[in-house]
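Here's a solo chain for you in structure tokens, the form predicted on its own.
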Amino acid sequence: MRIGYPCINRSIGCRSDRKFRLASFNPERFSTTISGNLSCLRQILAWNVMRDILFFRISSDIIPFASHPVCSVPWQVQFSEELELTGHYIRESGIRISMHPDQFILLNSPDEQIVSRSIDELAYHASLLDLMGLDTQAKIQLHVGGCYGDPEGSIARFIREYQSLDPAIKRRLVIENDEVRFTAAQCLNINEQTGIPVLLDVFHHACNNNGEEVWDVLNATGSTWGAGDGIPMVDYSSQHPEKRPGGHAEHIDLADFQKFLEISRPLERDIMLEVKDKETSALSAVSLAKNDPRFEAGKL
């Protein structure tokens, strides 16, 4: 079992997801920027592991506008042996690397534009962590996507996009429910038809679920994870106290992450925190998972 969060150290003073404006292109500054994003991952990552923080979410900003027609500059050869190192560094130290493209990535979108970019957005993420060197544990979550008037349909269009997709991609895609359209029953439906990994998110299962027991569900998505693609991973929050429904906690509520602890045992998972404060949270999380047998400590 190992924690992590995702994308941004708040404690470190540096970003790996610095962008800029499409209008402000430029292959100068495209590669400066890559050049300083890769280099705060290499902190961030060099930090977590001396704090025991083994799973982490690169930010998809980490190359900006990759896919997009703007990028004319062959960033893969240009960065070949940092990204090489930071791969090298990362399985040597035991880390957990996920991604996680943003809302607008739409396989299943009735609009063939919108589907079309979303693949390009996927091909950019799956090539990234291969130039890494991480193996299919390495994963790019996805959800389902838009309802658009027809859940059904729309699982449907999902799974014919998602069949036709590059083997590249499709090694390393897992799937989520979310808090408002697509529950973890619909995203097991979509397994049986796909065999595509199911991440369960704890939080939005609370939020949109058919009464199932968290338990259950764990074990069910767990399930669908082969030998190749690692322990099953699982998203976890809580809800903010002052916002709607589905809106994520501010700092990890331990008392309610312990009662989850208990809850899955004896399985394994390894937990992304999708808590506001980040590495704070993950701070405490690893502070209190410490006394788990499950949990997995840093190699360096």
The other form holds:
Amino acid sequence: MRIGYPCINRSIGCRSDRKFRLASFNPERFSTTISGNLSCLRQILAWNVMRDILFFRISSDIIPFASHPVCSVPWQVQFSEELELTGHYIRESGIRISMHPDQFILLNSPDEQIVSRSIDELAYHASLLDLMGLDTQAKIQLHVGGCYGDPEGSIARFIREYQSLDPAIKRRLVIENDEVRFTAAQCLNINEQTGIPVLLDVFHHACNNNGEEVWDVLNATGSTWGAGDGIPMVDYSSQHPEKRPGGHAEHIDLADFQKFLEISRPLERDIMLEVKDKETSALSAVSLAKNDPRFEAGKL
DNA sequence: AATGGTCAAGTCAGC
DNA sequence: GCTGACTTGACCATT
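Shown: the form predicted on its own; wanted: the form predicted in complex with the DNA:
In what comes next, the whole complex appears, and the chain from above leads the way.
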């Protein structure tokens, strides 16, 4: 069991998701930004390892505009050595990596242009992880997509598109339940037809479910992860008191997290904390989880 | 240096 | 029809 947080560390003072306006794109700006992002990523990972945070989500913006037609720079070549070195550090330190393409990436859109651009973006994510030399335990998590007024038809479109994806994408892709459209049960249904692993978002499941017990759905989704997929990942967060239902809290609710650790026994999960204060909550969660025999601490 | 409008991409709910 | 939320404020022209 590892604990992690997504994309941003607010304590260090650098960012690995710096970007710029499309209108400002030029090769120099592009390369300088990537250099800065990669350098910050290494700082964040080292900061995390020292604190037994061994799970991290890399921002999709680490290579800005990577899948955009404007991007003519061969960043895969230019940064291959640097990416390989970062990947080496990740492997040596026992860090688990995930990525989460944003809401524009839709494999099940009825608009084939949107699907085509989405596949390009997924290919970028997969190639980044490949260039770091990470095995198939490094995952790209995606929601099923839109409903378009016809959830069943939209699931069928997802399955069709998934089946024709490049194996380089397929071997890393996992689907995640969301808080309004597709439930964990529907994701499990897609798994039965495709074999794609299901990443459970525990909080979104609490918002959108068919009354299943948490342990049961944790167990069922976990069973969709094969040997090469690694320990099943879950997203964990809690309700923001003022925001709409489904809105992520500012800080981790430690009492609720403790309860989750108890409920989930004896299952092994890598836990991504989706809370606004990022590494601060991760540190609290780690200190709590250290009492749990499942917790995996750093080797350093 | 500070301000405020605007930013690659899509969907959907709520006004 | 427009705005805001989504995992998240930062960039940049103008003053």
